[in-house]
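A single chain comes next, written as structure tokens; it is the form predicted on its own.
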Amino acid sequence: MTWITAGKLEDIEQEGAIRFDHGGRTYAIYRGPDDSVYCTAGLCTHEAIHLADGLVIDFEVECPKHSGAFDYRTGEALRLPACENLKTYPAEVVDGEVRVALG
């Protein structure tokens, strides 16, 4: 597993999703409401529309197509359309820098 540097925490809004692309695939990451930071596959698995751009509310990302929901801390599709989860990754801050593991 490699470690690799997504941006800085100060970037991401408190409940709020960036897009971040490695590697030929693209990832959200999220910032809760804790300053906690998750990653997930970037593309909704219903229509595969980026997550990043949709609403972030508590731990809960809604795709902005067709409004499916997911649980970023574990991937869980909550809402339909979407009923595949989503590819969850670790990440954690380090000195004010997030970092995902990929691979």
Contents of the next structure:
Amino acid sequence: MTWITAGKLEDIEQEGAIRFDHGGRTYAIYRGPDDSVYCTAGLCTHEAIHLADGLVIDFEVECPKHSGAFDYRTGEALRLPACENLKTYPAEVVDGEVRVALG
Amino acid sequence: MDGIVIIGAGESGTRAAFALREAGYRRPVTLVGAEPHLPYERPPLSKPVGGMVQMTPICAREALEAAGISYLEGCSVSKLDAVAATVSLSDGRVLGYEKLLLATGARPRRLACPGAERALDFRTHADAEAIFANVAPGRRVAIIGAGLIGMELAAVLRGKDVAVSVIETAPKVLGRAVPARFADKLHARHAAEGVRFHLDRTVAAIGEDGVVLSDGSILPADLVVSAIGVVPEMTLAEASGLATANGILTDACLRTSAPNIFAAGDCAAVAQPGGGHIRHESWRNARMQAETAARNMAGAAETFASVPWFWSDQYDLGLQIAGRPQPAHQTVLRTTAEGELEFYLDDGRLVAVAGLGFGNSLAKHIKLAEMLIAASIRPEPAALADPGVNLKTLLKSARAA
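Structure of the form predicted together with the partner chain (previous: the form predicted on its own):
Now the full complex is given, and it begins with the chain already shown.
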């Protein structure tokens, strides 16, 4: 597993998300209410809208256009019109840096 | 009497069909759609990809089959007999129903001037194909109507280097649904992008070479698009004797004047707690009303309550509005790095919010504001104005209170 540094934890709002682009793909990185971090594919599985613009509450992110929702820890689609789960990737914090494994 | 028949396979009718199954309804469900396609989403129609108009199905054919929904494609309803509880289809068949949902949507309002038939509408996939097949860099398109649809189309066409003129009867653009602050900003952006506006002008005629305005001037155009709003599609409802006004009238449970007939989406004018009926034309309203109507047809008795919400994308700007901003409301402005949010207070209570910013960047704030509106809170105007105050904090303190 190759870990890539995606940014600093302090740059992600608590209960928030940022966009991270790497290798021609786009991802969303989340900081949970307990400061845990997670990484998913960036685009909603319903209509390719970036989830980093979505509202994060607890461990749920809501698509900013159509209100589909996912559990960003597992990628599980929680609410229509999203019905396909999001791909997730390992993420961790080391010395204040967020690292993700996208392989 | 055979199960539930849904007339109209747009966002509302299709959602209702699935929502009936989710609500545990087990008897036959028949979805009747006039267009010759699987049910499709309309928002992508104005965003062609590589010159091709997108066809984004709402659901796969297999999903309809798996849910046991009979989808009658390219089939219109010629008659509704509310007494016999039957609908007559264009192919001659007659379907009986136990309950019926009218999700007939809306149709473009037609111009009444000479040559009106030369103007294209912009509502269906076929309309979109007719428009985008006829545009190319340097061609001239005249759009009649500076509402959301006209302005969205203008933005897309400018992106294709088409010369765009917009003609509007009112002195301002986007007058009906968008607060003045954001209407002015969008107007300025369109002007900067090269859209030519002819406000406070009516169309006298449409000729072979273009549009003749009320002041006698001629606007040369290779293509004319009419975007002067929509009217609720209630032909069947009227002919069958259901109560209608600006839409098919329903009670708060989305039931029409016939107890076994419901209405949802663009065609439905829903009774309000304070009196009167309100009809909304938006993607989310179509889905939310479909879900409520479906649960009620399956036996529930829920009243429809939802903060109205819609978005509009123009150039790289995203506009979102929740609630119904009115000129009489107290306004509070919040300026952030991404754009501007305006909050609307009625006697201290937050009732609406609008935002205009880059892409979807303001969406999460609008969503939080919508939750604050639903919670009926009375926020401090200073807190709303301060970009350093996270609206989530206001929501959490309101919930804790």
